[in-house]
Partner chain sequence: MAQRIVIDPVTRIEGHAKITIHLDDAGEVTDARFHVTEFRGFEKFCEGRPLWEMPGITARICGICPVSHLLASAKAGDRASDGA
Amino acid sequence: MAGVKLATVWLGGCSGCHMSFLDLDEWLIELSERVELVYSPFADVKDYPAGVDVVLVEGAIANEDHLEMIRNVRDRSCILISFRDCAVTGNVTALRNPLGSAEPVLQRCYVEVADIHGQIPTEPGIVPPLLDRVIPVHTVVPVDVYLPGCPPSADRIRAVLEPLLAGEVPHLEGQQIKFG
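Can you give just this one chain, in the form predicted on its own?
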């Protein structure tokens, strides 16, 4: 694939996967010659574009904005990669699920540990409405490739991207993937 439109999306997660992406080091130069980065936390792009060839989606679905975003991403992307354990399983982001609903989380964050005048924000647009349960990406939209890890190593990220750029289906197996 030449001139591949690549996007990365950050939902409910810690950005560790995007940091691992940057760990691709010198290969990022080669990658930049083969792809056009059309959407990412690394770029100042406000709206997710149409016609994305490959997207790496980091994080779980934790709020209403994430639901809207992942549906939009799926509709506008050819290959969706569930990027890291939060996107694949919910992982750390889903640790709030045993609490049963979003209310205890909001109560703790905005009332119980507030310095002064604790209250849960109710004004629209301040805090996206939380879902009662954090869910992995594949429970909302179809996923084409699963890339587990917390975070996945740069080698595993490359092992997924390189075949895709060559028009091939990536094949991940085992703990270690090496090049050369």
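Could the form predicted in complex with the partner chain be given as well, to go with the form predicted on its own?
Below: the lone chain, stripped of partners and molecules.
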């Protein structure tokens, strides 16, 4: 399956899972011979392309840009992997949910503890409004494969990508499906 079109997307998360992806070390060389990385924070592509075979989606849905992005990603990708705990459950990104809305976190950070010019940033069309509740990826679009972990180890990422490249459905069990 040479020339598999691979993408990685980063929504509401810390990028730790992308760092874990880089921890694949020398296997990245083998991977690079079998896939074409068509979209990623590691690359400089601005628009998500059509016809993606496999996409790793890191992070939860936390703002309106994420909602638009994940719908685009779903429309244009064959296999969507919910990549890490934030994508699978909301995890740390969703820790603000018990506060009820986005307002308390914005107020605290941008107004109450501001040294100067305390105000909540707004820039229509540029700065996306936060959703009141952070939600996992599968609550917005169908997910094909779940890859938990915070972050998932490089071995676990490989255990999902290798079968996919061989045209098989990955099956994680035991230690591989542990959260955290």
